[in-house]
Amino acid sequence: MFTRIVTSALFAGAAAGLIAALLQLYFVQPVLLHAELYETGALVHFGGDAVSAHQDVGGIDPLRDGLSILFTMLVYTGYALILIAAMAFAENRGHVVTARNGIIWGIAGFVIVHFAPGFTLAPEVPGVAAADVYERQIWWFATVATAALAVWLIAFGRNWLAWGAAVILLLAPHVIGAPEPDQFSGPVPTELGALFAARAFGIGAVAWVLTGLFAGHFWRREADREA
C-alpha cells in the first residue's frame, strides 16, 4: 500500500507540477516581474509623469527558471501524497478512485489548499501592503485545516448534523477574519494585483483538477498491476 501511494504521488504530482510550473512561467512571472519594478521602485505610478502598462520583464532565466520548474513539480508531488493518502483511506472505506473522479478530487484540493484561505487572504503580488507574515501563516494552515475537514464531512458525512458542522468549519475563518495591514500603503497598481490574483486562482486551479486526475489514473493504474 505505502509503495503504491508513494509511486503514484511521484508521478501524479512531477506531471502536474510541470504543466503548472509551465504555467505559471508564462502567466504569472511576468506579472510579478512587473510588479517587482513597482516594488524596487524603478516605475512610479502615481505623482508622477504616466507609466506605460507594457515593460520589459526580462526573458528566460535558465538558472531561476529550472529552479521554479523544480519547486513547483516538488510541491505538487507533496500535495499528490496527501491526495493519494485521502484517496487511499477513502478507497478502504468502500470508494472507488478512478482518474474521471479523481477530477473531482483535484477540485475538492482546489477548493481547501486555494479558494477557501484565498477567499479572504487573497494572493499578493511583490510590494503590497500586508499583515505579519507569521500571523498570515497560522491563519492560513488553519483556514486550510478546517476546509478540510469540511470538505471531508460533506463528501463523506451521512446525515445534516455532519453537513451543518462543514459549513460552520467553512465559514469560521472568514467571520474572525485574516490578519490585515494597518494601512494600505503598496506601491503596485491595483491593476496588476488583480491580474495577479486572477491567474494564481486559475493556474491552481487547473493544476489542482490535473493533480486529482493523475493521482486517479496512476492510483488506478498501479492496483491493476498489484491485481
Given for the second form:
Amino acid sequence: MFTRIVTSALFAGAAAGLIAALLQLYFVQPVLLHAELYETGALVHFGGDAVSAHQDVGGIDPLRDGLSILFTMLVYTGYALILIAAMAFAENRGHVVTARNGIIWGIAGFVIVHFAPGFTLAPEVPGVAAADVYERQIWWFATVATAALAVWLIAFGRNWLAWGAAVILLLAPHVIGAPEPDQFSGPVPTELGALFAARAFGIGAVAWVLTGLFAGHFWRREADREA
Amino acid sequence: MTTQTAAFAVSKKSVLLPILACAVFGMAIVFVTGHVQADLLHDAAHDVRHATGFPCH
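Switching from the form predicted on its own: structure of the form predicted together with its partner chain?
Up next: the whole complex, starting with the chain shown before.
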C-alpha cells in the first residue's frame, strides 16, 4: 500500500508539477517580474511621469526558473501524496477511484488549497502590503484544514447535518477574517495585482485538475500491476 | 470467527498506517517547500510560493 501510494504520487505529482511550472513561467512569471520593477522602485506608479504598461521584464533566468520548476514539482508531489492517501482511504471504504473521477478529486483539491484560502488572502503579487507572514500562514493552514474537512463532508456525508457542518466550516474562516495589513502601502499597480491573482487561480485550477487526473490514472495502473 | 475478526482488524490497520504515513509525508513536503521561512528555502521557492498562493513574506 505504501509503495503503491508513493509510486503513483511521484508520477502524478511530477507530471502535473512540470506542466504547472511551465504554465506558471509563461503566464504568471512575467506579471511577477513586472511587479518586482515597482517593488524595487525601478518603476514608480503615479510618480511624476506616466509609466508605460509594457516593460521588458527579461527572458529566462536558468537558475531562478530552474528552481521554480523543481519546487513546483515538489509542491505538487506533496499534494499528490496527500490526495492519493485520501483516495486510498476512500477506496478502503468502498469508493472506486478512476482517472475520470480523479478530475473531481482534483477540482476539490483546488477548492481546498487555492480557492478557499485565496478567497480572503488573495494570491499576492510581490510588493503588496500584507500582515505578518506567520499569522497569515496560521490562517492559511486553518482555512485549508477546515475546507478539506468540509469538502470531505460534502462528498461522503449522507445527511443535512454533515452538509450543514460543511457550510459552516467553509464560511467560518472568512467570517472570522484573515490577518490584514494596517495600511495599504503597496507600490504595485492594481492592474498587475488583479492579473496576478486571476492567473495564479487559473493555473492552480489547471494544475489541480491534472493532479487529480494523473493521480486517479496512476493509482489505477498500480492497482492493475498489483492484481 | 475470532481468527477472521483478528485478520480483518490487522488488514484495516495495515492499510490505515501507510495512508496516514503518506499523508503526513506529503504535508511535510508542502510545508518545507511552501512555508518554511529559512532564507535559502524562501529565496529558492520565492516565485513558486507567490504563484501558488502561499503567504510568502
